[in-house]
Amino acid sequence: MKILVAIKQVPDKNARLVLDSAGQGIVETDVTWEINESDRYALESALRIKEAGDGSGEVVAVTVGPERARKAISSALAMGADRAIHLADPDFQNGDPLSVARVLAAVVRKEEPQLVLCGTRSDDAGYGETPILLGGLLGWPAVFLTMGIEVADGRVKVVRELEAARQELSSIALPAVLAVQSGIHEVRYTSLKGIMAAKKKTVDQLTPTELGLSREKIGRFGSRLQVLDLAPPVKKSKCEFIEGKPGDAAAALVDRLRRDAKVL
């Protein structure tokens, strides 16, 4: 089975990020980058479908991004990924999901796997759209918030997560698309033999021509989403500690909310 995979590269979760001089972006400049964390456990369930079964599979990871997104690729190979699509094109970059599900459909035409697996969402815009997107431009089943996932006799049984603890189990034909939620197994550790490997595997460059796409439909062009303005939140509250004895602490305490807050 070839399974794809696809990943996306966003700052470090403890990066501190500074607006452009457009307030539209951030500077990239010192920011530390990482593969986006549920794009990590679709990967991990990848690996171990393939594990799971005679051997023979192959797990492609592709990614859209500029030249610094070669880094997640590495680490993907260094996970255990057979191989790698590096979408670089600067035409691909700056797409809303709609766009981006165009190029990854367009990959997946040219690859023919028999399973798509993405992240959830991004940890940086976070709008969780382009997997179901994908699903639709190539007519495939594809499932939100995937918990669980077995593949067996041409399909997939996929366990979802619900509102309420609940949870939903489907069997679904393949070839289809699903998203991978956080916490679906433990992400393995890269180790020293993976990113020695991962120096020996095939990285592949596509351009907009070799998939069969106009530069309208694609990256910023192609993008229906626009973003004018962005702004980092209002502080609206603050905290404040109470010193002193417990008892003088509580009646501070009861003094507030009945003045300050008028709850009491």
Second form
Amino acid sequence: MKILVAIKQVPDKNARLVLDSAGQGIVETDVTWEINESDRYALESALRIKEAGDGSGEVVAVTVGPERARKAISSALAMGADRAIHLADPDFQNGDPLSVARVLAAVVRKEEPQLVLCGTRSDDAGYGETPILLGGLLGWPAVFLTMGIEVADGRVKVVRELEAARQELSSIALPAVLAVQSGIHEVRYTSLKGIMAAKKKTVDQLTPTELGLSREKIGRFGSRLQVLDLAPPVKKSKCEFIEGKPGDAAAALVDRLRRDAKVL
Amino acid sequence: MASPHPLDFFDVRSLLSDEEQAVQDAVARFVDERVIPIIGECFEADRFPMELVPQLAELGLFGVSMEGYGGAGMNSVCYGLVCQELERGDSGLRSFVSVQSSLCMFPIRRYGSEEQRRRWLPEMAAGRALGCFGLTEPDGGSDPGTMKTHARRDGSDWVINGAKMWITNGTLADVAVVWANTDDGVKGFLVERGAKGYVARDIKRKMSLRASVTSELFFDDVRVPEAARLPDAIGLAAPLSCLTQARYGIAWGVLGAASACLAEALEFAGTRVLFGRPLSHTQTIQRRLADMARRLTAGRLLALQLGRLKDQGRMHHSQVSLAKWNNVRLALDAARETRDILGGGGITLDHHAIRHMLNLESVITYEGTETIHELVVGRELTGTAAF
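Switching from the form predicted on its own: structure of the form predicted in complex with the partner chain?
Then the entire complex follows, led off by the chain already shown.
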């Protein structure tokens, strides 16, 4: 089975982000980057499906991102992806979820995988829309918050995470797009041999023309969404100590939670 | 311009290739998730975490720079980074990997027969066979030329008598690389667990490297065939070349312990309020933190350049001595400083500093004491050996 995994390179969770002078992006100079967390779970899921198969499977990692995203691709190949597609052309970049989904849909039509796995949402922009839009563009079923995947007989059994710790089990006809939730499996450690092997794996670069895409539909030109402003959160919280005997303090706390915080 | 990273003030990481950074990241994640959560308890219980061995092998951390025979075949900087990240967890764990890779797999690869390599190296890379290295003896380690362990030729066999001391992984080992004097100079032998007359016994009551096994080895008429001798190991230069490999790893490894301590000192000093302000707002504490950062930064650059020289085939053993001396000293001082900055809490295993501090007391002694390394550099500067 051929599985395509869409990954995104995002700033490291511990990176100290500085807004650029225009206030619409971050200064990238000192940022360290990593593969988006839920995308790592998507890749892990793909590798497990392949390993449970008859050995004929293939896992292809694809990313839309500038030259720096090559490092995320190397990480995916080191983890075990068989090959990768890097959409680094400037025309692909800075798109909203719909423009990114259009690019991915073109890659899917070219590669013809049976399954596309994505992370649920990116840790930077956090729209969480790309996988569902991708399913829509392809006319494929798309599942959000996937917490279990079992492939058998041309269908896939999917466990979907619902509210209040409930789960839904469904059976879906392939091909399909699954947005994988963080925590579905334990993500493997990258081995040194994997890092060495990654150097010999193929990374293809494709242009918009090769994918039959016009630049008006993709990247920043294809975006309907425009970021107007970015700002760091303002710290407004303050700490208040409620003094007194434990019983009195607890009563006062309950009162405050009801009256001020309105959470009880 | 963003502030420099407190633990990598000169962004030495940016001098690493993508591949080298990937190796560091892979091992760092393993240490954060699998080592640090358990290592304090292991130290307290005087227990080596055997359960980590298959995972270390899976990651490919045995024989990092070894070409073929199951090794990862990476450069020396990658091996250094592996040591650094492991020792950020614990010197005992790094010691385990150093011994397996530098002191056992290296001599078998370098001095062993093809049969010995095929038999041991893939098994050792997979963590299914463990090794130990027997050079130091009970009467002292700094003068290995006077070793008393002796191997006598008897027909097609060798008969080994003697004792070895302070042997990391001794009782865990399936095979011991044993160095013995013969009528024809020092030779190396592979002695297997269970050989008649070969006994390994753990050294107890250690207050250092408690998450690591340290043993004594006894050889009482241990008979091994000629095929167990390392054919290409001639004279004391052979075991000393192994030590150069291991010391190289130590020069990197201790940077991990030092950075763990500096991180802990920064965290504590930033949050502990004394006389109405955080400790870190005082000049005395800031000077101490700055000094730790200064020495750690210099140590990082030293280790990296040493690695580059090694990968270019230009590394001299006296450069390894200088780096081991400098970096272990800075790490030990950082651990002691951190232990002190942590106040009363610093004496418990709830913090990492005292564990690193106690471990580093071994690290500054083994693989050439600090004094020996000073004298090695002194000999290089003057052309005269003073020891």
